[in-house]
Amino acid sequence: MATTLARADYRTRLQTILPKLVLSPSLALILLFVYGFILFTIYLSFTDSRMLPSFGWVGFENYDKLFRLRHWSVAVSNLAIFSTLYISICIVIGLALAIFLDQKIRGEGVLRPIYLYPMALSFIVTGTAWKWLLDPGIGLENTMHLWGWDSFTFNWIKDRNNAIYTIVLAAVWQTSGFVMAMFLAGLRGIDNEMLKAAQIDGASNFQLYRRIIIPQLRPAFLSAFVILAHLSIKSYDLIIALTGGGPGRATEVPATFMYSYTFTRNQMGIGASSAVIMLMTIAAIMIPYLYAELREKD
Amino acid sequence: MAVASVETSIRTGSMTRVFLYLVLILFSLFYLLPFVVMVLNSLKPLSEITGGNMMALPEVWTVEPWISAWATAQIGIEPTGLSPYFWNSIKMVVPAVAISTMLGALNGYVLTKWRFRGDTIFFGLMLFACFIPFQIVLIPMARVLGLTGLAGSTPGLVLVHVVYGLGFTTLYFRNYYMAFPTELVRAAQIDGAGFFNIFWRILLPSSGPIIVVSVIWQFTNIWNDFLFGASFADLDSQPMTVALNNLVSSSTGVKEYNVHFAGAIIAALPTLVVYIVAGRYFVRGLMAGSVKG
């Protein structure tokens, strides 16, 4: 190697730079405004920065107070809550019908699009849909009303007990099709032959499922599961959209939270914490998974 | 149908189908309901909305409220409708989507075809990146674009979004490459093709399919982006999103339903544009990416 090294001329020796060279300025990126910025973050998290960075060292004050106020004790459970709901709903939801659309439904073609265009919006988009039709005054209580249903009531966007679930609601409507498609296309993948035989061997359509197909669906659910699971930490937007953290607090999410603390009330160094807390939560879903990925892999 | 799709062996009876159907049809019902209910809205008088009945057709059909999304609805403090912002996503997410693409598909070649000691490493650095909540960066970011002159500005943004998106982009062109036959790499090398030759004429003319994945994924990524948007613009850079979530949430004056479902429509079309001209490409460049890979 050493030696057809020295022996290359430049042209050749341009060719073996040439490929980190092209690299670099993404590795650059990523570690100044990935890598980099998380390092300061956590930094900042660390120091009494109120609405400018700042340097001066307070150890883990911040996640002291973090830990301690209401409001984000709040937020932490509304995303408990939501993060539970949103991923157990759109996995049973995109299971179901990814078995129902694989049984040779007719239509499939027309189906299938109708289920997996709400990705295709901005949460800004299905915010704003949901926002008016849960709205009791004009959305679906008042058409209810008016189609002379009277005692229907259906004002949870406005009910701090209930609201959470709103949020829920129009996340499920969102990436539920997302799911199925997943499910679907792992479901296309199974071997028929072994279904043949355990259908020979007298084996029911639920004995089917539940032994032989579902078990082999184990890499979709777990995608499935870490897609759903980064998207509810990360969901900020829809919430803005829909019910702007409120009424009062109930829909505030950590997401919300790190924002309003850094940037409306000037407690940046709360703010980064709560970022740090956010980082922490998402790597223990995503290390273990990225890792045995990129082992199976190579 | 999809191209790689083998069809279950299972069988049902006619009872269990009736009810598959039932079912299927009803959940279509659920994921039409807000859109049906926003156009129909959007086509209608404001007192037909707030005197009457939100699910039923308009009486007077009238195309004044997209009218005044579009060029005359208050945003923020200037009645613009939505307009300047539209072409503010559109000179945001042209160059982003295209540079971020560009860099993932030269990444892709280099992490296939170039491999060298510690490239999985790169690899995972870049694909934890796909994932970190973007609260961890905004702080620090907030400070860069200051201090180099681009916060508020479009460029500002294109920069964030490039970052952002590589991860991405760098692992759908990697995934793709790495089913590209690499002994015809090699062949080209000895015949004396150099670097960029062999990525110009060998791998771009075959990477169609993945090119179009990318550039869908980054396109709805980045037009449908709140938080930067709302984090790192001004009056002159503000994205569509942004526009329309201060269209809706205004609280001064009426609420005019109408106006804000036409925005959302406005602001929606784009992106589903491109998942219903090219959507069935996405799954298929996807899939021919994973399997291979």
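Throughout, rigid core stands for the largest set of C-alpha atoms superposing within 1.5 Å between the two forms. Computed from a predicted model, the values in this text were never measured in an experiment. Positions refer to the first chain, counted from 1. Compared with the form predicted on its own:
- With the core superposed, Met51 shows a C-alpha displacement below 2 Å between these two forms.
- Comparing the forms between these two forms on their rigid core, the Cα displacement of Gly244 stays under 2 Å.
- Once both forms are fitted on their core, a CA shift of 2 Å or more is seen for Asn142 between these two forms.
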Given for the second form:
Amino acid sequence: MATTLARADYRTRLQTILPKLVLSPSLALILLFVYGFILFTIYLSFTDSRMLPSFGWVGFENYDKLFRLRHWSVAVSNLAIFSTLYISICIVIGLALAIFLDQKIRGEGVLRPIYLYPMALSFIVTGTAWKWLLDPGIGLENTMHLWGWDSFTFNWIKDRNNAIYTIVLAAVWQTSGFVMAMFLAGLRGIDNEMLKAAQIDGASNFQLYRRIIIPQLRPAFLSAFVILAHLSIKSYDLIIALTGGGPGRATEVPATFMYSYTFTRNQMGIGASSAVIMLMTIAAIMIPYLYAELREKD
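Take the protein just shown as the form predicted together with the partner chain and give its structure as the form predicted on its own.
Chain alone follows, minus partners and molecules.
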């Protein structure tokens, strides 16, 4: 009897410990290569590191230099323009597509994957494809000229004033289908009995959406905003593939600024400080969102 109890106790302990043993290598790698490097980057932002990491402590000097750099101001301004347009247009188009597909239209099973397909592509592929499309020498403008429309011009990608909007076009094209899926899931989760009761009371379709449906999509709106804001802040590969940050600095954002100052200009301390600012911005978005989600579950 004692032997049987000992074996059962050993099996129970093994079942408890085994998952932890299996996950511990992955956890250790995450702690080292994610959170460890985050802490190391924060430390470097307070040092005089240039081409290679250095340990000469300079305090907040790098942050002071960063916010006095005109290049950083341009990058932040570009990010503000890009993020505002990207988030708002994606949400509007995603909601419109979700409402369209929620009408139980014929061919929904075909249209939904078509809208979602761009999200399966990497931002490098998207940037390269849109660069080919928008380049005046080989893209849309050249095609229109070959077809005889000689007065047609679309050189935004080469124009300092309009280049940032080409980034918005490409990013919206890639992500709006994903936002549509989020809103469609929210629409399918709304109680139909409530909608039928409102229709019986004489509510129009506009009133249904304004007073019942859209207010109940608040979690989907919040999730879409958080994801899109996160993508816009760390946008690097799309911009590098599409414009390379140019012309000039017309499409430079904090992510490209950080890479440039860290690996090209050999100003690792300033590059690290810009990375810390980006991290703080993402944290300022994510922490309230996670707090709200956890509080609702409690």
